[in-house]
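Take a look at this single chain in structure tokens; it is the form predicted alone.
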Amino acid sequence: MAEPTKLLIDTDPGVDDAVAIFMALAAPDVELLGLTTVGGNVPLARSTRNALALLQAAGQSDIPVAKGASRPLRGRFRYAPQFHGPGGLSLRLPEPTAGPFEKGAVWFLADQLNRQPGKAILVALGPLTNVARLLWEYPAALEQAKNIVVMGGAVNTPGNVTPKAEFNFYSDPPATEIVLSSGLPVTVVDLAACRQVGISREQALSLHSAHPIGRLTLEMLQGWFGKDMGRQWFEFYDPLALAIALEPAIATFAKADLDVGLEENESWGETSETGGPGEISLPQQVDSSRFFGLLEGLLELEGF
């Protein structure tokens, strides 16, 4: 039998986090490490209970969840209640039982990268701060990812937070830019990108599963969309970024060399590409069919 795919999440739940934390969870064939926590879409110790919740709810308490930055490299976070709710979820879970891993995020996704060279996947779906400082901290670590997905940015698209920035990289732009300046293997999935998956309140809502954790998902999904009646659409960021590292055929790729505004004005978190070669992975036209596809096996969905 082949070896499982070894999954590292960071992230800040997050409605979006969410369902592509309980796709890692329902999907066979992956091994999810654990999951670090981040500031982002609702501040830290909200995104940690968050993320404990959330594999509690999932039968999965085991998985460890270490936290990370509460602010970004410069400045403080944001947060995004208009999008998540001032809890982050569209879904109220029991409170955790479990804490978090007594060392901290930096420490964790080091120890975890290092025991096994070459075969996780990194995949970032909120800032980047616990990724940058990762590479102060320990700047071998990162090498031995298998790869580094990261959801974030937009590229010759508007953005969601700036007319230029994405929420993510708009967050913390300087970590961002060390990231993406690394030299490392790192795909970005932009705005552009995840615009093309996307579902309507109705489709949303005409959905069910008989997969504990399709419920669960769809619990949350339709529950966003229960939170605001004017809400008409979803789009799978977080879920396309874990998509694409589970299965990268769902996307074409150019190579790119993206600059990150780092100018405390209009361009503060702006995605650029600089025209030059470059070694960052970004995805093209998806194949959105595939992506539903996926999504549906994974979870049992049904009513497509």
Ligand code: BDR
Given for the second form:
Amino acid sequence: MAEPTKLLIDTDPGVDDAVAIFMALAAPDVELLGLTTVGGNVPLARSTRNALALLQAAGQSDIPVAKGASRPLRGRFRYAPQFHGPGGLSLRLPEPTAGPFEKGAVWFLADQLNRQPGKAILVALGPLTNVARLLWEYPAALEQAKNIVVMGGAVNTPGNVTPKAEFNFYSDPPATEIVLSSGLPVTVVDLAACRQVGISREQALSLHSAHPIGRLTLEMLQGWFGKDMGRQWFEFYDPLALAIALEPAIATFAKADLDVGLEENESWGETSETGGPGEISLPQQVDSSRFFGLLEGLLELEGF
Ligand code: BDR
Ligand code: CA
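Having gone through the form predicted alone, I am curious about the other one (the form predicted together with the ligand); can you provide its structure?
Let us now look at the entire complex, which starts with that chain.
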């Protein structure tokens, strides 16, 4: 039997983070080694609580959750209640009975990566603060990753926080810069890629599933549409990053070298391509039917 894909997910749940986590939990050939949390969509205490609550709701409380950074390397997080709701999720979940792992996210990531050299894929779905700290504190650990997939950035496409900046990169540009300039072969799933995989209100509301995790996912997705009747379209940001980590052939890639705006003006957090070719893989064409096929298959969604 083939070895399962080992995943580490750094996250700030977040509605779309939750969908990505549910996809990983539903995948039969994935071993989720743990979640590490960061402030971002919501404050750290809330993203940690949400991570624990999601695992519990899916019946997988045995998976560890390690708490990471409550602040970016510079300044403070701004949070995104307008999109994710004040609590971060569009679904009420029971309070988790388990607590976070006794050691922090950075230690946990280093330990997991070093234990299984060349085996674990790190998927980063929030601000890159924990990943930058990992590079600082355990410089060799990230080299042990099989792959590093980051959701963030807006390359040659409008931003979603400022005209040019995307939320995760905008939340911690100094950390983003450390990761992008590390020379490691990072895959950056940016907004231009994610905008190729969206779903309309009508389509989302017509879906159903007999799979328990599929049902939870739909409650989350349909709940998001239910919070605001004006919402017509949902983009699968973090789920696309997770899908690309599992099946890279979902997209075609170009090699790029990316820079992030570090000046505290209107260019803060914006991504730009610098000459290149570099070590970063940037999705170009996303095969949306393959993405939806994976989503549908893992979560046993019906009604597409
Ligand atoms: C990213 O920002 C967050 O709000 C989402 O969870 C996603 O990680 C999209 O810009
Ligand atoms: Ca996220």
